[in-house]
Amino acid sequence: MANQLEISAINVINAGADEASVATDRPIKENELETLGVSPNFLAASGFEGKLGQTLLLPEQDPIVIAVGLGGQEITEPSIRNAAASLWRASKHLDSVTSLLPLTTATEVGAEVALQATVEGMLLASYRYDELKGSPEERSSLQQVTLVVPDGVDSAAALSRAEAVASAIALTRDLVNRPGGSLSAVQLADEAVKVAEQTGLEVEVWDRERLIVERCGGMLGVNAGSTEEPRMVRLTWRPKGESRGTIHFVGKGITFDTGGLNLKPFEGMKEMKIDMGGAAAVIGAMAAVAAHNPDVTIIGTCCCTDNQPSPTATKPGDVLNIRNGKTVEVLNTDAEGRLVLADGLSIAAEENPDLIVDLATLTGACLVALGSQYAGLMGNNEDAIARVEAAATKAGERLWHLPLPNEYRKQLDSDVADLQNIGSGRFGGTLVAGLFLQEFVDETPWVHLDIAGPVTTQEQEAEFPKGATGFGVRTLLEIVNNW
């Protein structure tokens, strides 16, 4: 599977350095419009305001220049991926392009984060999915892209991270993105094997067999309906010195949920290919970790299957026995995600890591109560919650921390096993979901991401096009970069 990212070249020079180039672009903040030597007349009719992200062809320039707008608050790393994907989308149709935008950022954020935010802004504007497609788009004519920086600045280091991020994020989307058809449990867990081979990773998968010996009864339970084998891959990093100590990354994987006997409606399962979301950035944060070089082992447990109806399929009312012991009544057959991260969260447990993080597209509750562009974030411990939502926002990607409410756990209670998968009570299923998933984390500090809202996106915004956005690479990352 190929990470289709259009820009072929990227050059770095320092400033004062010759700029031969079709075009150029000239950063602008709202405060800074009278910089641009144009009337004010002519902004307000061109609706330009400086606002971050906004682009303005500037008239009467020699080469061409297009101002880009740096909005009017604090530059970050996300306001300049921002401001690089707009500048792309502004001149895509043309041949090459020079930008000022990492050094104009430098001062903020400093000139290393300045480019590497630049170059996968870029980058990543321009991934498109056409694989499937008879006729594929036209590309853009933009291929040659030559950045300034400041001088003395080694652009080498920086220039690597961007271009691993910007693959494992397309990895991600391309993995969203690929139908349920195309896309089953044994293939998603080829891919993280191609991963691991590319980047140096220890991989391990455990087949049906092996998940029967391993006593993985959530992951069974749910595969059980369906004609295709289940997978569970786990992806390890490990430094080449000391170990200063582990995080574990766990993910769904439900390579397509028609909600088994409890069968989902058009409209709940036609968009269901994305049910691999937490999976597919597991992977991609795991493709991108090489780059990163962390003093810290990393494991990605990715739990795969999908959930089918059949004869043979977990009936509502049957019991089962999840991976450290405790038994599950599944009253429903839709709520499969949380049984089968039930088992990778137990095994993750067992390991003792100083830090587990699930990410999974669990709950339709979660979106009604934070839309599309926010994930729930829940957890057992408030120093990993604290380090993950620091993590998150410097990655620029947005979670809202909710409860998880001792009140609701007897919602929980079965009269026949341990605890059953849904809740009694019709309202807080985000919640209650979380507290299922509590109940195999032991005392290890956990954080889990309800990311059923911003695993894709319907609308182009920044850096995203329609479709998947490989939401939580970036977190996952930043996890590390500052254990």
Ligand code: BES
Contents of the next structure:
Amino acid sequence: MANQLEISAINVINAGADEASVATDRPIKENELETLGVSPNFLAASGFEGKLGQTLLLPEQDPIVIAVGLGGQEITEPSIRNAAASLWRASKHLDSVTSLLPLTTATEVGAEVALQATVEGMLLASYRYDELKGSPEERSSLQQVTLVVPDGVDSAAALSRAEAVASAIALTRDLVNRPGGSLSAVQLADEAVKVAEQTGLEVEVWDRERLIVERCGGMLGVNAGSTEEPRMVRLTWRPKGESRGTIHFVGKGITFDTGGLNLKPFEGMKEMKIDMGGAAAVIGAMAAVAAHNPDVTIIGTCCCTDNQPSPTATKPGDVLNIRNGKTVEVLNTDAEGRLVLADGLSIAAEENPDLIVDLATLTGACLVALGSQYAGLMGNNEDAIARVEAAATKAGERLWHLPLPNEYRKQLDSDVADLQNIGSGRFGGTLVAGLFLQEFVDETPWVHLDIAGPVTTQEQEAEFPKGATGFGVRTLLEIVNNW
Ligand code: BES
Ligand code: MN
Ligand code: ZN
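Structure of the form predicted together with the ligand, please, following the form predicted on its own?
All chains and molecules follow, beginning with the one already shown.
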């Protein structure tokens, strides 16, 4: 079901082996073209400029030659993944392909990293969401991939890391792509339990009864209109030896966001199965954490429920009691993500971790501000912000630091409660949402990522097919790796 990655056999061979001579997807130097039987004029006349991800298949050559562009910029892990994804698409109608990509890029990023990035790029490009297709689509014919690396590379380790990251991202994509009707909060929690069973992570699941006992009024208030139970799920990685610290990830897990009584119009509602993308990224990252064996404690908390209108639903003007003791007047039931996160962040902050990172498809305003390719980043601590920014850069995930302006905090003052859940003004909705969340983390170093844009892509790009991207998994794993 999950992890729909197509390539079944990946071999690795060392440079110098005979097969290396058939692979030609490295940046082609003019003096090499003759040996391949390709004329530079022909490439140029065909419009091949070597741009990143550009491919040209030369079917007349024997064996067939595929030129893959690496671009004029610095070669990085993301650019190798991009080129490898293009190679997969260009070769998916062949039976087998041999590629020098990891060999060619080894000098720039290191041989193992180059190999890992190549494998990840090909696997992630081959991802498809087809679990609900009645008749299976045609699979690609490509089954055999041979990758050429320099001598002395630990290819087994690089391959298993690539496989772990790619299947974690595929899991996140599957969960985000799955319709709301096929993924309730209970089912999302079950997916997290399955991850725990497969990886040996600890897992704890709170049902409605337990959420009442634990005073999670934000979760219960958003769930009040639903016929499905809410779930708060917590996955924990504990290092074998002494722990050097604790990082707590918190994800928004709204399995479908109708808006509640403040019902969304059709245009806004039809995409809202993606509103658990934060939780899905946390689950995906936790699934891969064990493979990295970090010596820090990693906790992933997911706040799962749907948001439905009903006679029992929370009504505009109702006041909720959040876990940390603060009261919130719900003036708009469609600003529900911040209500479930308020409980999740309160729990995280109680335990004084070294860092809290939350991920949430929180505001449409973030799409207005940054477009669909950038996540918004906000935080209360310079060092924490710098760490997350560095991790995202390494991961190749685009985000932009936005302010949490004190000047706007008074927009959240309520006449009847400690806070209201929407700002009094019309503008700066992403920042106001960030300011709201800040009320629940005390002084704990905290970073908030609004992933409303990059959680999905409308068109295929690099190793991202149309639909869910798996955004956030890589950044979370980089934070763990660089702790
Ligand atoms: N899940 C939405 C935000 C969203 C919008 C995510 C578009 C992805 C794409 C969130 O719960 C929401 O409805 N936010 C409201 C907040 C408003 C009522 C203050 C919004 O953005 O309109
Ligand atoms: Mn909403
Ligand atoms: Zn939402």
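What you are looking at is a predicted structure, and each value in this text was computed from that prediction instead of being measured. Positions refer to the first chain, counted from 1. Note that the rigid core is defined as the largest set of C-alphas that superpose within 1.5 Å between two forms.
Once the core is aligned, does Leu43 move its Cα by at least 2 Å between the two forms? Indeed, Leu43 is displaced by 2 Å or more.
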